[in-house]
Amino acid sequence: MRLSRRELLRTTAAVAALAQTGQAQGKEGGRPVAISSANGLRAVELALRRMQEGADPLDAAVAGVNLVEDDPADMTVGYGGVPNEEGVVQFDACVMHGPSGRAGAVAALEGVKNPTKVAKLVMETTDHVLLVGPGARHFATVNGFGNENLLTEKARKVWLFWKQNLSDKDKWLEPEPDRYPPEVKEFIEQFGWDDFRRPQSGGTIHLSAVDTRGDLAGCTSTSGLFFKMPGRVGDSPIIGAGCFTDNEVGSAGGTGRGEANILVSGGHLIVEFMRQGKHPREACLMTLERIARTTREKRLLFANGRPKFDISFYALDKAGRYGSAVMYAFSTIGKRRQFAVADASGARKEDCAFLFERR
């Protein structure tokens, strides 16, 4: 059964009305402001502090994201990220600088735990926007980045477990549940998987920032879909999808199913909705509605017509208003979806607005 446009619009209108009555997230604050995915609480705190000290918003955003990239406990970004199906960690990242209108990105980059730094160098030192694979690796090398082994022991054990459980027709023997490594048990608890044969999860950090002058920047980094095909590139390094910044309007980015975001140019679409006067939160919801309405492949839809996947968007405008929205209010393990924000009131997490409460 296809989901009707009326139901989608009714859901969006209800959440927008809730926000207008002050019951949804988002205080109208002044500048500077930094917003990110929920794994970026320390990132937005640092980005805000850097902007308060006078740093350029992109420098502040990259510094914040680097904290997450450097953290081996975060298995969705940078060092410790989950590898592709061959056990190789590949990163995607992009940056966009509002004042100059320039951008830089890398995709399928190996051996560099801070791909955002390389993306920023692409923006600053080349006539290009996106470098990929061996070309991105060579560019990193000539710019002094070593080739690090970024597959942590925890990520290796998770990947090996996935490999062992991939098929009952290969030569790997599936481990008994009582012999699962503790790292795997922790991973399953965190991401809520009951079947490693069909991984649907991944992770990313997006951070948008606006400084005291109203200058904007955006930054996105990821290790991509868990156990992805080698060379798979999602939305994170795609300017206009995983990140888009217009210094006259605002900045936005997303996490979740990158393929769906690419098809609607979600980051750009959110900024265009804000250009029309929409609040960042409403712009995020309208973009989610567009994705839900234009997703037609049966394999990607539940019986009720709703998408089988999640996408989260984060946005702020030039005035410092901010908002985030998700496809579903709760994760597969029942946790309320949140985002991180930092402004004059400090760094904190807030609940995301949502298109649908349940799958």
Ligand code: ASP
Second form
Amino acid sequence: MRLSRRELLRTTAAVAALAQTGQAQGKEGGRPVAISSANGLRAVELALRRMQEGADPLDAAVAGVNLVEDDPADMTVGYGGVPNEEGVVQFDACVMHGPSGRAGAVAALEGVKNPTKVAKLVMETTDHVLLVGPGARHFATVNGFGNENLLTEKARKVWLFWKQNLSDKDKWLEPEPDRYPPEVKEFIEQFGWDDFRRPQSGGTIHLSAVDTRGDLAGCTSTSGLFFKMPGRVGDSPIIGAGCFTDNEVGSAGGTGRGEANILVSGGHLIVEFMRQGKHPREACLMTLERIARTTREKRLLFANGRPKFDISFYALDKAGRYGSAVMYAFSTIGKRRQFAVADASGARKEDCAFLFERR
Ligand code: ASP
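Moving from the form predicted alone to the form predicted together with the named molecule:
Every chain and every other molecule in the complex is listed next, the one we just looked at coming first.
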């Protein structure tokens, strides 16, 4: 069932109302500002500090994201990321630099825990925007990046458990519930069993930054959807989807089901809505509404016509106004969705605006 006309009208009205009320999000404190997904609290803090010290906004954004890429505890980005269905960790990442209007990206890159550094080199030292797979790996090698094993023991155990549970028509046996490894129990607590069984979920970091002068940059990095097909590329390295920056307007990016974001060019659409004068939060909500309206495949919709997946957007504009919005207010394990932001009032998390409260 598609979203009914009544539901759509309600959704559109909600977008307008939320945008007007400000939806419980904090005060905007002027430039510089960094905004990111909730896993980027330390990242926005560092990016802000770098910009306050006079760093270029992209250097600041990449430095912040590198912290999360280096952290094995974050299983959705960089070192420690959940592997693909073959047990291989493959990264997607991109950067976009407002002042120069340039961008760089890598997809399905293996063996480098900071794919954003490689993406930045693609931007700075080649005539291209996007390098993928073995080509991206070769480019990293000739630029001095080693080939590291990025599969942590926890990620390996989670992958093996997924493999064992995948089907009752293969030779892998499911472990009894009392024999689940503690790492797997922890993972299920964090991400939920349903998402784990159906590998629709993941995580990612997007970070957008605006410096004191109003120069902008954006950066996105991910290990992609859990247990994705080898070679699958999500939205994160796609300029205009996982990230888009226009130095005259603003910067935006997303996390969540990349396929849905690619189909509406989410990052670009948000920036275009901001160009029309929309507040970043309203621009994010309007883009979510576009996704909800244009998703037509039955397998992706609940019986009430709402999308079965999550998408989160983050945006800021040249003036330093910022906002974030999500498809659903709560995650599948019932956690209120938040984003991270840092400005003159410090680094903090705030609740995201949302298109739908419940599934
Ligand atoms: N957007 C990422 C991808 O599709 C995954 C995520 O953010 O959960 O690869």
